[in-house]
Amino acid sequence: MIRNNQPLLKVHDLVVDYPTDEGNVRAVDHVSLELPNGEVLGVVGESGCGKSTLGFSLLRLLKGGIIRKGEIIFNGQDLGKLSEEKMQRLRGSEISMIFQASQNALNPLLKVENHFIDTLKKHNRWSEDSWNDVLRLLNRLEISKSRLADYPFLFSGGMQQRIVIALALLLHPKLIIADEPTTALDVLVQARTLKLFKELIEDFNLTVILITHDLGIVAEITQRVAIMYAGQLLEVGDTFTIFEKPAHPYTQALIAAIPNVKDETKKKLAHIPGLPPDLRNTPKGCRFADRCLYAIDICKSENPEFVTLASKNKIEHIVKCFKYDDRYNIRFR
């Protein structure tokens, strides 16, 4: 992790659980993690593997779950102690969210320009200069000033998902939460949308969690991929390592199975045998000893820590993983 300045956002051991009939599902497991300024940070992994909920965690948005223990330190402050009230106004005006579905973020009911109306009233920052600001932000997002009185459902995908990214950008938060940000589009589209998205972080120097399970979009846009697996992170380092070096098992299955359209000997893609454990009853090992190609007997007996592997650019590489524990000089096959 990146240790040369205060971070702007710290998780620190982090555990979020959803109480259900059939048991508790503990979603994120003893999370920590820094997040400086500027830095653009991809967390990745499965569906399921409680990504979102982390992202979630952040805002104190979760419905149904329940953060059982850890701190949220943003900007200095402790977001655990705010009191609701406190934490609406945070709400968009310091850390936005960008939701994975644009269609249902965004009120039917309500004309576009209502949608920026009523959250800059909302903090108190309606003006005629914020509004010139909406149109010219608008207008960087491709959307005509003149589509203004349309509801969101006359729009297009593509164009409602710029909508939302508009919205989250409108009063110039410190964080961007972006997850899933261009899932449910299709391919032209998702291209364009993530172009214009790039620009606007490096064009407005903004700090975001981009939550994903594509791993193309990672490396366009990120600076530090953070790995998650069944509730756990497994691996954290800068993006080119991540790609060139993986160290978990995990990781570099997940590398593994990128399609690769220059590849002219159409082999079969590669793919993770086995599917993650049951997250009400995970096992005491490493959450990954069952699909791993390398696991051994401790593997799925104790629960590895991280190991911190080398420094690029001053990021930590680090990786949950026995292989790499110098203390049980373990030999893997």
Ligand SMILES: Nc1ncnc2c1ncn2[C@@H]1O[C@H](COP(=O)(O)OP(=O)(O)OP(=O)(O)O)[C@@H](O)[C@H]1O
The other form holds:
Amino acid sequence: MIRNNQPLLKVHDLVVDYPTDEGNVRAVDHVSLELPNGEVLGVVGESGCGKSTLGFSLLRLLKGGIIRKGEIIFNGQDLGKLSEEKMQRLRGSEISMIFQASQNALNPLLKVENHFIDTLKKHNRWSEDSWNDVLRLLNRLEISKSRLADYPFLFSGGMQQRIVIALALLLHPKLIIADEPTTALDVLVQARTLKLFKELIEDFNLTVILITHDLGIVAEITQRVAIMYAGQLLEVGDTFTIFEKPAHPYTQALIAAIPNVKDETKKKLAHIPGLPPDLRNTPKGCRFADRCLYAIDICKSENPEFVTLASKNKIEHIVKCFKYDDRYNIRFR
Ligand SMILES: Nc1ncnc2c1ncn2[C@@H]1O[C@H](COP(=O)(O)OP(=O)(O)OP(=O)(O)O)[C@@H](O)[C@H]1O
Ligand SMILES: [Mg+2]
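Right, the form predicted on its own is done; let's see the coordinates for the form predicted in complex with this ligand.
To see the whole picture, the full complex is given below, headed by that same chain.
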């Protein structure tokens, strides 16, 4: 794995809001993270916790949302300061996103081959060599050349998803944001698609942010996991540690509910009693306190800072919980 000193992506103190008539929804709430070259990061959390919003904000593709605060440094550039024109050039060629429910991303009126040709032309990369690249990539994703003149609706959901993955990889972007890339597919097709995606990640040494509900997928293809809850990260660490020694009570509850991560039937996020807070009106203290088995007074009145627990494979294990804060840990059961 190639590693240089500078992370490929550095997100610092990102805050993203959706102003609505019913109040301001804070979907990303002071999130910071770093992603080195060649690493696969899983972003995990319940529905509505802000995973897709985080992904969209990295590409400045928020619909109805505003980045209130924070910096996104990608490959040394501050994306917040780039012109929209430069951002457009960067999307697809340097950072690409596989959208949630992305089969819809294919244009029903455009033959599959034209999706590839248009993308190459848009980025001035159209040539005979690049077309050979397309054919090689599609071959890797098990899409036959003979089908390229067909329209998307003639393909199965799994094939459409593989076409979307091929489009995302086409220009060899440095970073791929994959938002639930296989969720819409049935279990067998999901497994096959994921296997092909994983092979491409390894062969091309891709840097990936994988957004998912599915801890089985996380265990299989990520090196690092960020646990997201109500717009905030609660815990980040290397994948092995997150599964073997989860520190945050929320992560512990998620992991405890999976007796065997490889068990297809048990890999979805567990149900934890209670609901996450309303993002229009989040509590002052820890976002998880109301559902936490260990919460003490301070958890409800103050928002904890991150505590560093250990490092493994150069990946810090950090947790946002008073239980690990030397000032308070004695008071926990
Ligand atoms: N355009 C919008 N206007 C107002 N609120 C929004 C908008 N888009 C998202 N939200 C709210 O922002 C929060 C985060 O949404 P987001 O789609 O990022 O969550 P998610 O973690 O990706 O969820 P899921 O797992 O269901 O895809 C949710 O509470 C959602 O209702
Ligand atoms: Mg989402």
